[in-house]
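Encoded as structure tokens, the following chain is the form predicted on its own, with no partner shown.
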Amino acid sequence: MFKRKIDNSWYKEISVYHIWCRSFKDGNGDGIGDLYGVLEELDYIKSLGVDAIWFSPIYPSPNCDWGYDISDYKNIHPDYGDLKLFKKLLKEAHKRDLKVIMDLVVNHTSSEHEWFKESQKSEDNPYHDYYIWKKGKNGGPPNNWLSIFEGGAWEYNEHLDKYYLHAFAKGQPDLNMDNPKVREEVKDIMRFWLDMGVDGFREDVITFISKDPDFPNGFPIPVACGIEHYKSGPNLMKYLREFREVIEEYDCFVVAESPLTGAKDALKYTSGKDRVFDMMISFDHMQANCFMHDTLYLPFSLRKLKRALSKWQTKLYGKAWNALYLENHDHPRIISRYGNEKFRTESGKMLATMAYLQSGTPYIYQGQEIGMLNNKFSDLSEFKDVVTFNNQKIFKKFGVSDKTYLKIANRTSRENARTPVQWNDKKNAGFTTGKPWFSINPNYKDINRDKEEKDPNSILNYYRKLLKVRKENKIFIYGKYKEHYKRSKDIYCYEMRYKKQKALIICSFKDKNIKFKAPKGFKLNNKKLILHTYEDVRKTKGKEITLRPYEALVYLWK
């Protein structure tokens, strides 16, 4: 059991504030975002009501994978700044009171990374042992891995007659996690920066570390053949405790990133004071209107998205802790999946409302308080992510033409998420002076950071006071949740309790008027409401009201 000597329990009482740091603003004209960019909002940030700011990798990468492939975990990409000016950063955030939380990519380097440069030379090399390298089999590769990103998982180096295992892009190199060379290269990483003041990390795909040591066969799928084999691997909690280890030293906390993991399985790794992580990400609430992580669209389903967000909160509660989230790189955007891009306002503080009162930690992706939407690409040449152009490949071999397939990636892609934020209507959105790195989004005239700001019903100002509720009522943060009319096709209705307090959230899902009734044991009362979405309070009294199209409702009883 580890013998933690600071609390960090902090960290259930924060909001976070995401940022992919290349869209997210330009501060030296050069029409890709910088740190010069975060340093210049750092207190529009800070005014939103968060406490803490989550980057994505900011490291140096040829980005293949947009960052996800680090070439040297102890610098800044230069595309974003250098480490003198991210150490100013960091005291400007510590200033105002913001902690700094960075990505750890530890599953997988950059096929640029010093250590797989070496590793290819011989098998003498002392980093050859790095990475998982092995022989082929019958003239072909080890075994019929997929990766989830790029075709086949291995890689054949004709120098060394072997091939390389990488679980995504065939610039991200799977490390080898099983030398122990590699573990303490991981936690002097973490401890570099932990030194430096840094106040956690997010890891991702952390649970992938470890793998099957007799590299079997997998079960063909189209994507991720193999993954059974090298998702939770054999030695992964050992792993796991020899880095929660360093830690247990900082005041710090860790989220950890796990597809294909359930609320059952996120128990193990988040409970108990022996827990290797402090929550975990979950991807079960963005299946409500996909199949395969956002590969083919569905219709929207609210029972599904219901059920699984239930499923969270019970489960988890009073075991370990939720991380509360919309929106992140990976996802297309909130409003254009599960709201209303014609109820834009309406739908954008419900959802908020809906996913920000749950016991957990609120994490707010850049733009999502403003309402972006997804944009509308024209061509598939506009896009930028391997994760695009493989799954382009997949759903050609299942004979969906180009044009078809631009209709899904305009609707499933996690570009839409990328594109740079929106902070005024002059020229590039304000975003940038020179030319922007990627498409923006044409809708910037009408949605922006600064319309937002002067409009007191905007959904920006609503994000404000939904964070502000929820951090003067600890009910949001520690109450026990239970869901009502699970049935409902149209109305997601929870309560929270909490010692003697407990509150009721109504949201509607329908794009009519709807007739709603409070469930036993509550009346509606104006005196109880404390958030309502819409700009006008109609009396409420009694148990019956009629929602507006996408209302919300939240009523405390103290």
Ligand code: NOJ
Given for the second form:
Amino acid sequence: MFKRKIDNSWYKEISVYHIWCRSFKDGNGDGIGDLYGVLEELDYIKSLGVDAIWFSPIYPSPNCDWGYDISDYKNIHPDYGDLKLFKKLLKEAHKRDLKVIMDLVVNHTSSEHEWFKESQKSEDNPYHDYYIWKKGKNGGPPNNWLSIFEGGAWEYNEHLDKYYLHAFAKGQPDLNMDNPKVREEVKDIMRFWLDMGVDGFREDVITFISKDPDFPNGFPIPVACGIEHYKSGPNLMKYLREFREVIEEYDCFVVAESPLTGAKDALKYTSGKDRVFDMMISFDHMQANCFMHDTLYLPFSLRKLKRALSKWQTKLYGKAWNALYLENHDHPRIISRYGNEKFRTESGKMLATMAYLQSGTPYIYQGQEIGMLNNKFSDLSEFKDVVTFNNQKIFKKFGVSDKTYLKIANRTSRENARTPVQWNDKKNAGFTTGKPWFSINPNYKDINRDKEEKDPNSILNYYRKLLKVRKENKIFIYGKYKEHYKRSKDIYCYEMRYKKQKALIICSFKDKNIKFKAPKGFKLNNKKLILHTYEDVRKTKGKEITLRPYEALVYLWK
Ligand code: NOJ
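Can I have the other form now, the form predicted in complex with the named molecule, not the form predicted on its own?
Full assembly next; the chain just shown is listed first.
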């Protein structure tokens, strides 16, 4: 359907560095990360071998959801700088061949956005229909929906005697995408940034934008009740096609966040000429040690992880494109989840090897490349996220004490990923000369960028090698994936094939030595070993090898 005027398959060959600005680096001493800090570290970012930066929202926001509640789409939050500074950063990034991707959050705005303020004034205000306002039923809200973040999904407004819908926090009213004027606003916002020169968008919960017009009651679950009525609503494709038309005018790409979408459904959005996204952020592989998106923790299951990754690799192969990631601002740190803090370096390198040699575009989240770990918050008062507080209330209803909840939050909270980046072992981990806005992980003396930089065998230097290998060998970008030893609970082994080449990626998830026998058709040979996570390599003889704790090996035949 869409006739792309510009060949933009470059998005397949890049790697993306994800910045959550508030905790990246403070350049003006106010304790808050900002664009000055990003400017200071542009050369460092480039040195990783990445080709693009994705900024989580850096627009003005009252921060009820740390930026995902936008009060002005065409400006920069004063905490982070201003438009002039952003333009400078864009120029400097482009000078270094780094693309810049912005977060587009249009399922909802902030309740402080001018549109919402107007919308509340009266039913005949031109902005009233920008949001989803409904009359109550039987003295209560219009239906039984619960928000994903904060109690009921409907908030009452006395003046209008109506309720507005917020799928997320109260301060995040959902936009009424059925109103064509709202869609025009979205396109206008897209053009504003694309005309400035940005290279694409990460579209936030974009598959939630179309709601069932009947607003029926939802299946009664304690959180996000009703989600089935908007997770992929009736007009979704129509609206997404409209947005795609804007994308098609520019040399840019779109990565969409789409919770509750499996690999098969992803094809609908990301394959063929009618595709509305270039790739999607899937959630399946982030559920290998939890239930309901990090709310309830379960023991880590390698088989679950492998099943999820294999599904996306095989279902999308040749038809659509994967986004490869292990961390972002919404999940705890990966070493603490799927790796082993006691084997931080080993498991950090192994997890990266596992994830980024599959076919797709790698996304690396700030601090991941230096092996940052979950924080150990000592008190609930240290937390700052609406989700942590909401879960605390829900757990309380089920009789869980605050003391126990603290332990749960220390494992499950996404705030683990939001502590400031640890740059060095000096005061405040080199993040700020002021008072840090958020607690700094006390392990910063041991885990920091400068230390990683000096050690040739660090996680950081391994990421550099890994990204280089990926870039130099198209097999790791376009190759065909096949999993071996599916039933193993300790080893993740897969092959990639491309033209006449083949590669074998072997990853141990065991904290002890373990024997590994190469699958049929592969003869291990040190000469073919292009990546290894331990400094020294033992000679491989024939088919058998002993893998050390969390060791990863990559062989390439070409
Ligand atoms: C997904 C974002 O990644 C998350 O941080 C945010 O809280 C929700 N969408 C709501 O915008």
